[in-house]
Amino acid sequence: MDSSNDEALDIIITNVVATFRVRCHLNLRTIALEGNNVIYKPDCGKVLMKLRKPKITASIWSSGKIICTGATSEDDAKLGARRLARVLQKLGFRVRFSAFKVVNVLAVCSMPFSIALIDFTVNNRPIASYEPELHPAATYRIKHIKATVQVFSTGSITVTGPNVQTVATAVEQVYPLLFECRKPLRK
């Protein structure tokens, strides 16, 4: 980061997905007709549920397999998946919660200047690439740590990874890279 503009990057956090098992059989039916906030897709196989808090959707499939969708912290895709969990015991089966892992995290950070993203990708060409008739935003692959970057002309980022700590070092690994292609500011 450049030395003369120390200034802190707000990265949000919009979506967190989790998936974790219950490992017992769920039968479908007995959810939909028992549960609330649920809604049932025999054609998927599978069972909506929503919890208002933490604010979660969880799709259930009748094998056990749960996946969390729409936390905004790590902490708040356990603290949902802990209650889904708790909610399908009450509907009499017999839970034990397992597995959990946190698969996918999405979140938005806003750089304080514009980017030229042409430049941005002929610098880093095997790693972005940018079309602009499919899309408006330059995507970039970091390999090592298994995130993706998509760079907008407005300084806009959107960063998705296995994990917030990895999410955070993306957004520090390319700071740098989309510093150096940013526009110049306009009189």
The other form holds:
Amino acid sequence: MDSSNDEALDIIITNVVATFRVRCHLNLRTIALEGNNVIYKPDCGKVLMKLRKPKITASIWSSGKIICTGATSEDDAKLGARRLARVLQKLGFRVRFSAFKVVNVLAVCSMPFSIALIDFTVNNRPIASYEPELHPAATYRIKHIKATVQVFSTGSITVTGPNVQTVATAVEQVYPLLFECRKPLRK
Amino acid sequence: MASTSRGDALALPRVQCPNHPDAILVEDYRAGDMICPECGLVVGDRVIDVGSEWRTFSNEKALKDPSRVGDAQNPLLNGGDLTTMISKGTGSASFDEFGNSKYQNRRTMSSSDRAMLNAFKEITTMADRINLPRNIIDRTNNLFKQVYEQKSLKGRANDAIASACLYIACRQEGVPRTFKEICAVSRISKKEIGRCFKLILKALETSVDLITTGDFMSRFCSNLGLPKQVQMAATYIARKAVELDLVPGRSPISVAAAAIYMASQASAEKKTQKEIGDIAGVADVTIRQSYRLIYPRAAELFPTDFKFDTPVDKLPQL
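Please supply the corresponding structure for the form predicted in complex with the partner chain (the preceding block corresponds to the form predicted alone).
Below is the whole assembly, all chains and molecules, this chain first.
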């Protein structure tokens, strides 16, 4: 298992996606004209606002729903969301921060060994799927915790799940399966 | 098939032989009788005769068989409806004064399955372009029918689903076609076919076998006009390369293309990377990349009985 190894595996969270609402209708034109660091996309009907401090990109819709991406941790995401709401408040809208929810967490992890993808797929038949023509990684979907693990032949894996805890569980679960299909010693 | 004996499921008053009430009557459909097997008494009479109405003298499979009515049914796929239509009339009485035909209604005959029939036609057209045999087409039709009835992919374009079914059928029959080959005969993009493919596998809860390099060798080599020796050598090279794990993470198609390149360059029939890339649907830089990976151990990869036109050390190095 992960914890019984000599070196613990580093799970690096690269992206946290969260959504929240500001409970009021937003005028996208005003935001586009008066806000800093904004990109207006009228064909999509949204405004992209990038924040510097927690490095975050937010898609803002006129209904008041906002999707916030690019954060590196759940707290960061919440902080960035609040900052964003503050910016909108300063622009003159009557915002109310509500319904904050972390929707997706993406993490990467690197195994100290290479993996034989074909063996991995054959061992875990219906749950793992590998289509070399479409994508170079094998996807392993863990249904009950709703996480997806993409396994590359170099040994790096990317895990996506609804929260950080799920991601950690997913790595724990998939590690023994990967260990079985490792390739002896990197060249 | 000459005689059938009815079961007890029907609640109609059973005819019975007066002498042998327990005996099961034997039906003679030719004469339209029901006969008791014990004593031979003809019990039922005037049973509808299912024999043919006239005699036909077949003359080497004439175009139409006069004792058959209508098209060959395809009950497995169409839900077996027996609807009839009024056809366009012949003769002068069916046209009104302006020359238009009087009865114009050739409308929907089976609206619920119209999309499915259309899809079957599309599947046959696509399969025809790449000369796929009948069994693959049948399998594709079956898959499409299953997917269509499930309705889980209802929003997707039927052509996309049909193309993905064709891809799956080829895989299941053991003769996989690359996505690019299916793309070439379909109007749908590779991305969309790939998406539908994954969705269909999930909807039908099946999985397919992984593709190997050997599946494509015979097709690519014959398209390039390479002799059998080169094809066998390329198959061996590709298999060895995968076994020795010289090409981790490379698509089997790219590895196959690189193997063909190496084998053809070592033989008398040299093919350029561009030609091979054209046939396999691989970019020539990709072939170059994979070739670079297998080149260092080229000597081990060739089969032992291979006749070299160009020796291993003179192989092109890119």
